[in-house]
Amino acid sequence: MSITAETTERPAVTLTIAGSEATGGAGAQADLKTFQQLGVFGITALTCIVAFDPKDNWNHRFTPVEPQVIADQLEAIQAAYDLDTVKLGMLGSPATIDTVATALKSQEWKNVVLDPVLICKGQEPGHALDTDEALKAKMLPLATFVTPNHFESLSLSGMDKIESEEDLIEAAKAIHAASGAAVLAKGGVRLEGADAIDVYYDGETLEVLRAPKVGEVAVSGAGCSLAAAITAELAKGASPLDAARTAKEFVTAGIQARVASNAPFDAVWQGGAVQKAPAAAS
């Protein structure tokens, strides 16, 4: 194989503030692979390290990064690049949320994509609740785009149940009303029906994105990759709705091309979208 260098336009520079997930299926690893696949220059500031425990039913082992170390990472990143687009993933503690909020408020942002990871297994329940409340109070108001999953949509909307497309639409509208952000509320495999549906709502436009379900079990990294794909597309100048549409297609292809391991869950393969692209005519 020969490799040649070509002169291309400077890629958009995109930051993810997220945790490391040791098996490579989710978190910052999934974000950076998504960024690369979609043609943006990805940077990460790590907030925590999650290592599943194969001796304990693959439960989470959660280790936070010290707040000063997070602040140091962000200081270097923000000094090195003129950034306007960031994705927020696993933050994991009120102290981390404070640190990240301070860094974000030190400059203007065009796009702040919040993947509102509200619960990390392995945390004490009280600590997890404090983290949830801090995220809602300090991160949600900064977001321009929010991508909650089924559980997170329940929490952020205040609804008792989300069991149908109509419920998910109601949740998306409630989260937009609370945040002012564009919302892509993810139904995934958790709602009945042949399609995995996500609801986009930005206060004016409502659109239900559909794709046939690929199995009935959630795949590791799907939510991270979806939010990262939205972030990448926004960084390249796409509208929020177009970014959501592209991300949905990207993640559906990644789920279809999923990677299995000895863990009891498969992982999204971000290269799936390329594998499914039509071959060039000879």
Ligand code: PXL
Given for the second form:
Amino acid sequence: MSITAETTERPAVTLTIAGSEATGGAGAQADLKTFQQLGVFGITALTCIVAFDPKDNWNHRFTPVEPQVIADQLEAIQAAYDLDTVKLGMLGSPATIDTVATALKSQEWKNVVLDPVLICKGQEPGHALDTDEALKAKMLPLATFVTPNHFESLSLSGMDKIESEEDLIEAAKAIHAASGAAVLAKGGVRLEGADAIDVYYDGETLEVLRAPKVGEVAVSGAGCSLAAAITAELAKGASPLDAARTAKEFVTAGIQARVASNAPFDAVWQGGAVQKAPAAAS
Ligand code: PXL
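Taking the form predicted alone as the starting point, write out the structure of the form predicted in complex with the ligand.
Full assembly next; the chain just shown is listed first.
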């Protein structure tokens, strides 16, 4: 293979504030691979390190990064780049949420994409409850776009069940009302039916995005890659609805091309999605 320089165009710069998931399926690793694949320059502030435990049913071993170390990373990043787009992944503790909220409030943002990762197996439940509450109180108001999964939609909407497309629409509307953000509420494999549906709602436009389910088992990194793809598209100037549509196609292709692993979940392969060339001007 030979390599040649192809472009002199400068990419948009996109930050993810997220955890490391060591096996590379989810977290900051999935975000950076997605950013690269969609043509934006990715940077990361790490909030925690997750190492699955193969001796204990692949439960999560969770190690938070010291708040000062998170603040230091963000100080370096915000001094080095004039950023307007950020993605928030696993934050994992009230102390981390405070640190990240302080850094976010130190500047203006055009796009704050919140993947409201609520609990991580292996975390002590009382601790997780505090984290959920801090996330709702301190992060949700800063978000311009939120991407809750089924479990997170229940928690953020306060609904006691989401079993149908109508329920998911109600949840998306409730989360929009609580946050003011554009919402993409993900049904994934949790809702019955042949399609994986996601509900987009921004206060004006309601759209149900559909793609045929690829199997009935969730794939690691799908949620992270979806939110990262939305972030990349917003950074390139797409509207929130177009960003959601492109991200859905990107993740569907990544699930179809998934990488098998010995862990319980296969991993999304972000390289499975190839960008279409823009239509030639006629
Ligand atoms: O998929 C949610 C997620 C996000 N971030 C990190 C994770 C996980 C799930 O394992 O480990 C770091």
